[in-house]
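A single chain, nothing else alongside it, follows as structure tokens in the form predicted on its own.
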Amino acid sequence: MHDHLPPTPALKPDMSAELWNSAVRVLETNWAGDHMVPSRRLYPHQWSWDAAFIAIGLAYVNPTRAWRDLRSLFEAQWPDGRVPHIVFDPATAEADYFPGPAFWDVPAYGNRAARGSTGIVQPPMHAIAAWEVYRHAAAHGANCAQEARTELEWLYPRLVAQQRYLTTDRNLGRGGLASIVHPWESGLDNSPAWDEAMANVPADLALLSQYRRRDLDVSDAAHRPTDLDYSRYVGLVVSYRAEGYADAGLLDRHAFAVECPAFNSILASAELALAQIAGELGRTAEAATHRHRAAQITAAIIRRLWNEETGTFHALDVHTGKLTPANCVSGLLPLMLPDLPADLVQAIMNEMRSNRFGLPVPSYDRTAPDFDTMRYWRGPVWINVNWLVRRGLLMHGFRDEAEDLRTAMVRLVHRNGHFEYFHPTTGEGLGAPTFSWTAALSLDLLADRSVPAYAKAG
């Protein structure tokens, strides 16, 4: 018997209208002038991969804002191409969020003032978002189509620079994949996928005396990472910050470097989206190059992160060369890759259909002894990850399961609200309420059932 949310019947039109209207209200509430905040209380700045997911849904109701959100993020891009995981709002007080601008202490760069961003990254969802926003905005009429073309041309070289940074400076394992150097870079912050690698990171709880957590002031401690985890997170930032966030020689001085299957699947998918964008902009040669890079990253994911014994993908600790034993949702996301061999597609589907996961997909193996229904990425259901899983299902022709998942996600949010994440058994909303990417992706789930274009790319 699967211990997860029950199958859901078809959606009623009035339910869809209610959800659409409530999602629009969330996005209106969280707009901050030139960017969207994930949630007013807990996340008062601009987050990188949030901006990508948000833009995808926002394009249906306000394409100008969708473009503005992406543009304001990329205006904070570093000269080396990295896109910071947080762009700080100078109107927000240091005391209102930790770790804030003073803690990160990023030097001035380009025309940006010092302390304007963090020094780490998040999954490069932005090329996928730019293509989706372009596709949706073009349907709004001639004026929106022209704006979309202008924005796409502005973003394209910046997206290319982002990919170049991740595939070169962050190829720490020299195997063709990007390494994350902090769990926060994965977007799956406290996933069990990092437990073994994090066990080798010094934990100095005294850091939490020096730097006080703010998340526990506005959210339940049972839902958030532990103090032990948090002390390691802070310590890793201190380590990376010490050399000005430089990546040269990083493996020799930094305790955490991991190749994540989700991050790298998004990296490869971004190349495929860039191929679509380049084609639209008349850059045929560049389009072919992007497709070639996507194929190279896909091959490296298979070569380095596939575990024949478990029949799924796992994170790789670059320091030890070992795959993590944890079965996490990140191991299912290579389903997004159109070139994944059929036997590996089937293996992922077997894993997804097993008692360990099921739809909607939880963030961690339901049968694991440390599965936690409440704590962030150690059990709960997240809409953004399930949105990516659905993309993979569509990519490989699993239309019925993709539609079942779409219906389940829409019903989950309609019933429980636009929460950050959800209890994997009861569906109760957890974490921050009025959460932007949950609202934005709800709009996309209601509006678009098409297969990603590059499923058919040559």
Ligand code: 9WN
Contents of the next structure:
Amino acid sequence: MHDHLPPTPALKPDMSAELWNSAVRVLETNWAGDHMVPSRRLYPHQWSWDAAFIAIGLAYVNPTRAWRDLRSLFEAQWPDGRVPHIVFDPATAEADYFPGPAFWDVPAYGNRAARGSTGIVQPPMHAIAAWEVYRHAAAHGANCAQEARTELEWLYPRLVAQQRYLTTDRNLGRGGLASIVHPWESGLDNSPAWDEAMANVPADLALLSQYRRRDLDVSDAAHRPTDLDYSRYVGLVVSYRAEGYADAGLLDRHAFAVECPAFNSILASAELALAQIAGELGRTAEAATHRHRAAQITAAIIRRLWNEETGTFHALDVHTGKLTPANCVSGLLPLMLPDLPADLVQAIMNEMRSNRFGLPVPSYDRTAPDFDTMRYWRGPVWINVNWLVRRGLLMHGFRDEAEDLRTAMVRLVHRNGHFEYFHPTTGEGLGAPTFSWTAALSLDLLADRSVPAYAKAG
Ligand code: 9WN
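Complement to the form predicted on its own: the form predicted together with this ligand:
Shown next: the complete complex, the earlier chain at its head.
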């Protein structure tokens, strides 16, 4: 039986206007001068992949801020190319987010003071975002088009350096994919996709008596990761921090290294976006290189992460060489890849249409015994992930399902608010109530029904 949200009728114009205006208000509230916070209370700094999703929507109402947000993030890029998962706001107190700047204890780099960021990354959504912002900025007139050109030129080499870091320094499994070395790097923090690999990470609950969780002061414990998860998260930071976040030889001294299908699909898609950016900037040879890299990453995802038996993609634990058993939404995201062979596209569609998922997709298999309707990435519906699924549907010509999903997402947010995530059966809003990427992507869902340029013919 399907117990996901029922299909919905066409959108009413007043609903679109209400949603548009409420989304704009959220983005006004969460603007912090030179960057956007994901939410004022729960996440009072700048987050990496949030900035990308936010820029995509902000481009419709304030392209200058969209570029500013991306620039603020890339100004904090490390010399090795890594883009930190959080850029800390020096005006925010250490106690307002845990783990904060002192805990991460990142050394000074470039012209940045010490403790300005974390040392881990998040999915590289930024080339896709830069291209989307660029595409939409021209609609705001000649000044914005000029600004867009300048910003795109500034970002391009930095985006290339980000890809270089991920495809070389993080190629820990030596199979052509990037490993994540902390669940927070996936953006899908407590996804069951990491459970097996996390079982091998020592859990020291004493760490949490030493450092108090701040998230539980401002949100419901039933919606957040458990203390056991958190003690492992903190332990992994301590392990990576010990050698100054160096990647050489990391596999031998760090308990968690996983190749995630979603992270790597975004990595490949970033190369395709870079091909478009390079083409626009007249760098034809580089455009061809980016397309080639996208094809290589796509081939590696299929070679390493496809599971013939389950008919979907799974995360690979680099330490054990085994695919993790959980059926998570990350396994559906290779649908974003235009070169995915037709039989694999069909298999993902079957999985997505089955009672394990359904549209909008929950973060985890609805039929799993530990499916949790409330807790973060272990069940709830997230708008950014569904936005990526919709992109995949458009990529492979499933226009009707893409439109149904767009309508369902718009109605979900209109009815329940710009929440961080949503209950997968009732649609109730969960987590932070005025969440930036939900607002920003709502703007995009209302404004843009175009198909990605490199999609297969529908
Ligand atoms: C840890 C900011 C971030 C998102 C992640 C989401 C959550 C942080 C947390 O919030 O993670 O990075 O404290 O739980 O899982 O995807 O980028 O919105």
